[in-house]
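Next comes just one chain, in structure tokens: the form predicted on its own.
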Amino acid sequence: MDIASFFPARATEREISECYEVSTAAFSADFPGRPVPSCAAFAEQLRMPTSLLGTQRFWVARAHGRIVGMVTLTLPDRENLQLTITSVRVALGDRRRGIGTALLRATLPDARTVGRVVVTGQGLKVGGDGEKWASSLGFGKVQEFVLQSLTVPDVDPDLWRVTAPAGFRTEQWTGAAPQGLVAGYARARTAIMDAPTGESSLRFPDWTVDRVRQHEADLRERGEEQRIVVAVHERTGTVAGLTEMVISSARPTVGYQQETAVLPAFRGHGLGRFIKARQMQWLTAERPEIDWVATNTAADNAHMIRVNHQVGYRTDATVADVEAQIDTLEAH
């Protein structure tokens, strides 16, 4: 077995295909029934120089000349500068041979060099091989999430016909927030900071107008369409809540339901359900090709899980985020 740095932009089609096989086989084994991207869509995402969270570095494991495992090291570059987000994938037939551990070990010097002290792993199926492996190395579970999805053709559109709560209206846009709403929209996004985070070291961004504009620019650069619906309190003009949907050009039939937040002063009016329902009405009217929408929600956020069910989502699986100090990992 050989562990080596990997540069997707310079990779051959065969290497990309082998990475795709490793990644999608592992995902399908853990989450049967959830759709996987095409190889072309996977390659487009893999070859982007950065993720929305920060720069990425890659290593692969080869056995007998074939890629049998890969690891992605993401280095957040705006907040969470003390940690890495690390994803390890190993071909199903090559597990329990030390490949995942060797890949993880390869990332630690780079993480140390840029001052990181914590390694975070995300989206490990609870009770699955990945969580068990991480636990054996000293990782601890810090938060659980439920994966939820909405299959558009299977949902009764009447679920999205929700009456506006008294005193509120919606505004919606694609891409850049209107200048007259952007400051209020930024303030509303800070309400996500109240969402449960368990024992996770990850922290939400401090949403300022500048940070909103940077996020919008990052999405445009990646070829991702952002669709925002906000609830506006008519008497004061306050942006009381928002919900965000993102569609990647690499997967134009899939929507990703991202943040939904309501300012504390306006909770209890049903705004979360209202704006999520309005988002689905808008999405299906303008993007009828989208047939599946995915989201994840903190497992202890019973209110948002219930709201998602009310607009047609089903719960597919429970996953965990795990963390370990680099000192702990090196000791193992």
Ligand SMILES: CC(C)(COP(=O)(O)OP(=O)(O)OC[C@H]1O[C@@H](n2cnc3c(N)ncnc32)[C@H](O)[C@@H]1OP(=O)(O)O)[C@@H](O)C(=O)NCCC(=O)NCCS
Given for the second form:
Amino acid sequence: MDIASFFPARATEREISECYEVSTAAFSADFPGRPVPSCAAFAEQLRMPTSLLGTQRFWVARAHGRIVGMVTLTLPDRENLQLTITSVRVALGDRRRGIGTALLRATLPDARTVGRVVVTGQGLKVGGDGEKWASSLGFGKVQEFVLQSLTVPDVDPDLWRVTAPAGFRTEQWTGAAPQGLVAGYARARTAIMDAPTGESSLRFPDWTVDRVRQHEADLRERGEEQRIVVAVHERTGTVAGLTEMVISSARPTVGYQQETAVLPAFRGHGLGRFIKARQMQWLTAERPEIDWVATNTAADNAHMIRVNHQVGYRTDATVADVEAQIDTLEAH
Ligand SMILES: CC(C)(COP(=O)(O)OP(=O)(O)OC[C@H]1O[C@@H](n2cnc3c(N)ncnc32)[C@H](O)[C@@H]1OP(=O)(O)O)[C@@H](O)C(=O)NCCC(=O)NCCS
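Having seen the form predicted on its own, can you show the form predicted together with this ligand?
All chains and molecules follow, beginning with the one already shown.
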């Protein structure tokens, strides 16, 4: 078995397709029934120089003349500068041979060199191989999430005909917040800080107007379409809440439901359900090719989970985020 750095931009089609096999087989084993990207979409995403979270570096493991494992080291570069987001995948038939551990080990010197002290693993299926592997290496579970998804053709659109709570209207845009709303919108986004974060070290962005504009630019640069619906309190003009949907050009039939937040003063009026329902009405009217929408919600965020069920999401699986100090991993 050989571990080597991997550069997707220079990789052959065969190498990309071997990475695709490893990645999608591991994913489907943990999450049967969840759609996987096409190989072309996977390749397009892999070849992008950065992810939305930061720069990425890759290593692969080769055995029997092909790629049998890969690791992605993501180095967040806007916030969370002390940690990495590290994702390891090993082919089902090559597990328990030390490959996953060797791939993780390969990332640690680079992580240290750029000042990272914590390694984070995200979305490990609770009770799956990944969680058992991580715990044997000294990672601790810091938070659980539920994966929820909405299969558009299976959902009755009546679920999205929700009457506006009295005194509120919606505004919506793609790509860039209107100048007149951006300050209020940024302030509404700060309400995400109240979402449960368990023991996780990951911090949400500090949503100033500048950070909002940077996020919009990052999405544009990656060919991702951002669709925002906000609730506006009509008497005061306050942006009371927002919900964000992102569509990647590499996977145009999938919607990623991202942050939803309502300012504390406006909670308890049904705004969360209202704006998420509006988002689905707008999305399905303008983007009929989208047939599947996915979201993650903290497992203890009962209110958001219930709202998602009300607009047609079902819960597919429970996953964990794990963290370890690099010192702990190296000592191991
Ligand atoms: C997690 C994963 C990368 C591990 O790869 P691997 O090559 O099998 O891991 P290793 O051989 O290095 O395992 C090292 C140790 O972890 C523990 N371990 C790994 N898988 C285990 C399992 N299914 N049950 C119990 N312990 C396990 C064992 O102690 C193992 O040592 P041992 O085989 O000598 O007993 C692989 O299972 C995988 O791809 N899972 C799906 C993706 C995922 O969840 N990744 C998590 C990190 S983001």
